[in-house]
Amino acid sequence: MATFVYSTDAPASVRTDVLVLPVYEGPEAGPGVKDVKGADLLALYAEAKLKGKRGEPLLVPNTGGLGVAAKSVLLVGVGKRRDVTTDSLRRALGRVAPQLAKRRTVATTFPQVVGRSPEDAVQATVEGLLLGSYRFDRYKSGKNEDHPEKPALRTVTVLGSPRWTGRTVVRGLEESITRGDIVSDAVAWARDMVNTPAGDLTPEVLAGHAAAMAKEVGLESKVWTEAELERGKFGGILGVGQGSANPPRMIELKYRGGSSRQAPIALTGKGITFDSGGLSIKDASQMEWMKSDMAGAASVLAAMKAIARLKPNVNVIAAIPSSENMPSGSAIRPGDVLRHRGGKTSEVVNTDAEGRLVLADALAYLAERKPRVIIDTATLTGACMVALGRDIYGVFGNDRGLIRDILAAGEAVGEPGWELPLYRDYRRLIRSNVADVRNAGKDRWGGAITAALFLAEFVGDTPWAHLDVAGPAFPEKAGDYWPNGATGVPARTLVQYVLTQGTRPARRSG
């Protein structure tokens, strides 16, 4: 794990393996480029047919004529100056992070690109390097030609502006480094869990990881066994899991950062460790990546890990349901009726619409705790991906203030979401003749909305938001700061939301 150090030293004077300098599209010199006196770096960059588009790199070895102490200079495009944001920094650094991870020491002036918000820029710099250098090689033998070189990076010097001095300013920037490090570590942990094959990550194993994490960071924890779920009448979690040889679990975590009188923020995430579709079985190609159907659960666990280490002045609870959805002689059948926590019943018309069945129990349980808000996240519907694609998650809810806060948190950390309508008239599409509600709509249209309406049945009047992350949680190809596989979305959004809440009173619908 790399150590990050804050400094206001002149870029040319820093002894390091690589000095990373930003270049605006044009190309135009970014902070630190003009400090290199021995060569016209912009001319070299332009000669390489590079324009400064985000992530475009040029490595210039220092053979003695650059006038810097670094062994080499890496120029990296950040896009047009007027369009640069903190997420631009995160994404640009994320693209070059794999090659930087091979060096022992790195220094960069990247935070100075967004000088109006130095704390956010410093955190984004740390996250770009750490999230971008993530890899999942647990199952690589080391003999495969695709096996990546082990990271060598030990020290990163974050170079701030000479104006960013004074004890208070420096302390704030050092706290930003720590925050970026903590959040990135939690996201990497979530990615590891989602990328792990389902045979090695059953509900019991997932719960074990959660309990070990809770002990490590000081969270209160309880793992509900199958027998305890039966006594607690968690019919959705049990029903989905009854077709599997691996019994279901529910993970309960508590963080106490506020007063005992303060209502908590409640979080939950879909924890289907493998989704075959049950008796409504998926085709083979759709099952290939169904180890990722617990990405919502992993993001909530990661958020709780980061929250415990960052210690915000707020109370947070999580109840995370986990089952394995398998076809067998004991599996639930289309037409079966499940009785959920709290007594509400659902008709199962499609066993492949199982995520909402386990979340219903967790939502009902959390609503009993009288939280200020409830937020759930799930890889819930392909319909949301059809609407918003791979990069954007959908947000539904019964409280506009809560939805706005979540979208603002996502925008701040570079995890974009979009509000979709909780159109109440579509409730007719999940009306059941034999139960309180059916678990899928009566036709294929508006599937993300009817799924959200199903969940809304179990939150009562608690302010609630549902994040459908089916697209961005496990995209088909690598992105700016993630390789193929899990991204950890929306863990950073959840952390940011909690950090910005503090002791603010809960908003009610309106």
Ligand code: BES
Second form
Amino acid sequence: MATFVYSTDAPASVRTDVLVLPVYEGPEAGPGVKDVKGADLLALYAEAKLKGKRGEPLLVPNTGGLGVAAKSVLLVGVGKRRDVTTDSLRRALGRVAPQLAKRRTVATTFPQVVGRSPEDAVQATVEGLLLGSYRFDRYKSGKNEDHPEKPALRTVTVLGSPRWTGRTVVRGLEESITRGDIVSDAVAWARDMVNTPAGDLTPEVLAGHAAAMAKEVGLESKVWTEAELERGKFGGILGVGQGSANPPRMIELKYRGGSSRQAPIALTGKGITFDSGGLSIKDASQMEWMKSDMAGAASVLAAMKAIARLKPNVNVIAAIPSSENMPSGSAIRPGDVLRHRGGKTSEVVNTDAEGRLVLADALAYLAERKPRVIIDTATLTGACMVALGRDIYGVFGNDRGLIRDILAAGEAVGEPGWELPLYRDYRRLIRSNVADVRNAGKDRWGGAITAALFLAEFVGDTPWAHLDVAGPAFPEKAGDYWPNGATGVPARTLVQYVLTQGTRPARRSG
Ligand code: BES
Ligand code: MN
Ligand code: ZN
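Having looked at the form predicted on its own, could you now put up the form predicted together with the named molecule?
All chains and molecules follow, beginning with the one already shown.
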């Protein structure tokens, strides 16, 4: 893992394998490009028919004539100058991060592309490089040509503007580096769990990872076994898990950063380690990526890991339900009725609407703890993906302020959400003749809304927000700073939300 150091040295004087300099669309020189006196870099960039669009790279080897101490200069487009945000810088660096990971030393002026909030820019620089060079190669034997080279990157020099000096400013920017490091490490961990095949990541294994993490970073943890879930009357988690050879678990975590009197922020995430659909079985093409159905759980675990290391002065609790949804002789059947934690019942008309069944128990359990808010996240519905696509998660809730704060947190870190309506009249679509509620409507229309309305049954009057991340958690193709597979969304949104809730002025992490 690379070490990041902050410096205000002149770019031309930094001894490094690669000096990474931004180019605005035009092309127009970004910070540091004009410091390279030995060649007209911008002319070379334009000659290569490059315009400075986000991520467009040109590597210029330094055979001695560039007048810089670096062995090479990598010019990278960052888009139109007036449109540049911390997110475009994270994305532009994410694009070139895989090639930079092969070098030993890198220096960059990239944080200087955004005029305001150097702290956010420095954090985004770290995140772009770390998240962009993430790969999942645990299952590659190394004996075939698909096997990527081992990362070599040791040191990254983050070059701030000469105006970003003074003890407190520098200390702030060094904290930004640490924050970027901690957040990226947590996101990579979430991605690893989501990318791991379901055969190797059962509820028990997931809970084991959570407990080990809790021990490492100093969180209180408790893993509820099947017998304990029975005693606690968690009928949804047990019902969904009863068809599987791998028994369910619930992971409980506590972070204490505030006073003991202060009500905690409560988090939960859907932890279905594999979603076959159960007896309402999915077809092969829809089942292919269902190892990712615990992405909500992974992002909450990652957020808790980062929170424990960043130490905001708030209290946070998490209760994460995990089951494997399989068809078998012992599986729940369509028409079965489950009794959830707290006593409410649900009629299971479709065993593939399982996420809401496990979340119901966790939400009811968390509501009992009288938290100030509850936030859940889940790869809950295909309908949400139809509505918002692969980039955007849906946000539902019963509290305007909380919804606003979640949307702002997502915006700040480049994980966009969009509000969808918790339209109460659609409650009629999940009315049951035999139980308190049914787990799916009669048709698929408004499917993300009816799923959210089902969850709303279990939170009482606790302010609550629900993030349906079925689209962005596992987009099935590579993006600017993630390879094909898991993204870790919405872990960074959750961390950002929690940091901004601290009474200490928490810094933005975007
Ligand atoms: N895990 C799926 C939702 C999903 C689909 C996530 C595709 C990511 C990609 C969820 O458990 C599910 O099967 N939902 C059903 C609900 C329906 C049966 C009411 C759906 O969306 O079709
Ligand atoms: Mn399902
Ligand atoms: Zn599912």
